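As structure tokens, one chain now follows by itself in the form predicted on its own.
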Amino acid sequence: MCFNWVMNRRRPIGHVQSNRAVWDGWAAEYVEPGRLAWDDDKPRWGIYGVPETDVGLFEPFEGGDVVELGCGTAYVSAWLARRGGRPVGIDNSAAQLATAASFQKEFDLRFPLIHGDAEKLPFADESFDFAISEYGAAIWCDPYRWLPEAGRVLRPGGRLAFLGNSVLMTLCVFDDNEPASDRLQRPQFGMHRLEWPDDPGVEFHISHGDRIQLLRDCGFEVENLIELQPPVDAEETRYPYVQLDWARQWPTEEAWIVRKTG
């Protein structure tokens, strides 16, 4: 096997610099996905476009000051701001921000884009009501940074709602971008860091003990986890690691949806 995990919690060297990279590099790709997303007013989560209503990250949703953690093209806050948000995105890639301010231009719809890192908010303790990221830093960022600096600019009371790749799907999927199996590929103690071979990008990913246990640690408390499952009508998506036929039977993404105590 050639997967990576480093265990070590601590921020390593490097990891925001070439998600950076990567991204830059890739921001061409997800005009056109981006540009679909802004267009509809029925959001739709992840790979398969699970709806809304069967996932609900919104609910109870009614305003206030938003933040998007790894906004990427910013479809999510635009989808805020029509709800009656006000939010922010932060993202660590120009190339993907430079999209999404175009698509404010094209939809005319405007809120601050900010070229920053999720690890290392630049916004003052106790400034938003609501904190969400789908994929984002949800997964390219270390949990053990992003999640204490999501508490820290979340007012009391305040949600935080995140979406990635699932821990079984993580766990069973090849490191040389065959589609997971139904078989573990990797052990699940000590997951934190992973490298894909010939992939210069960083993810994140820690086990549902680990999550809860730093949750708990951030001043949160835990009010659903949602397993997705494709919608009826789901195809097969352009992303390699994973076949619909495997979605349908095992969570290839969650969505965790927690509030700040106190």
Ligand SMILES: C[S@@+](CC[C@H](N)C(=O)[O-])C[C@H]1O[C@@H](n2cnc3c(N)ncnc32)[C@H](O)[C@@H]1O
The other form holds:
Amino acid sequence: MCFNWVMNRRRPIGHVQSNRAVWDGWAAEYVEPGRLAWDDDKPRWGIYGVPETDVGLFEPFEGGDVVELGCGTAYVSAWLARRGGRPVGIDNSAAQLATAASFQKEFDLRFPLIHGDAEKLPFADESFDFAISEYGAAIWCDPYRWLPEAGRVLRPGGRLAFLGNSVLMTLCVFDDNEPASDRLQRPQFGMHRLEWPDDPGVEFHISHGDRIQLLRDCGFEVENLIELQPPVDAEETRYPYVQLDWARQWPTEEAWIVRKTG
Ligand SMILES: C[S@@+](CC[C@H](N)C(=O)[O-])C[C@H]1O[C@@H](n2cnc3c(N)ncnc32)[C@H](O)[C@@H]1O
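Please give the corresponding structure for the form predicted in complex with this ligand, as opposed to the form predicted on its own shown earlier.
The next block holds the full complex; its first chain is the one shown before.
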């Protein structure tokens, strides 16, 4: 096994640049899924499409200023705009944003799209009521950089919701993308930056204990940690790293809902 957590948080970073190239290259694969999500106003989350009614990432959603961190094709922002929010989508990939802009025309729904880095948000302090990330900053940004930024741009009492791979699955998946097993494949202590062999993308995953400590340091209190289960009618996904049988026994994905105190 050649797996290695990169533990030094102060190491000079190149992941924003390399992930930009990665996502510019993958953008074409996300056009059709993005169109389906824009066209469907019943929000569904994650790789198994768990209904919002079972997850509650939005609820209670009271409108206001919203930022989607790593918006990709920006269907989450579209859902929020249709619910009375004023979203801004920010993404590191110009190609993903080009798709998002094309859907704004196709579905006649406009909101600002910004080409930028969720680890260095180009927004004033306390600009937003709600921040959200579904597999955007949530896994592609360094949590020690993006969570302080999310805390900075949220107003006191504002909520942050984010969803990505579960810690448990991240510990059980094989290096070569073979589906997660029922055995731990790597240590939890030290988990942070994750680079898969033969994959130029850089992900970030930290333990629940480290996450809670970091959230508290950023001025958040945890309202909920939801471990997603596939719906009864779920089917195998196009993602090789997990199979439905595994996902029915252990959480493949987890969603955090936190509120800025003060
Ligand atoms: C899987 S997409 C998330 C969008 C959508 N929710 C989805 O699931 O398809 C991941 C997005 O995160 C973006 N991303 C990666 N690193 C980022 C960064 N540092 N700042 C902003 N966006 C970033 C990528 O460009 C990509 O569009």
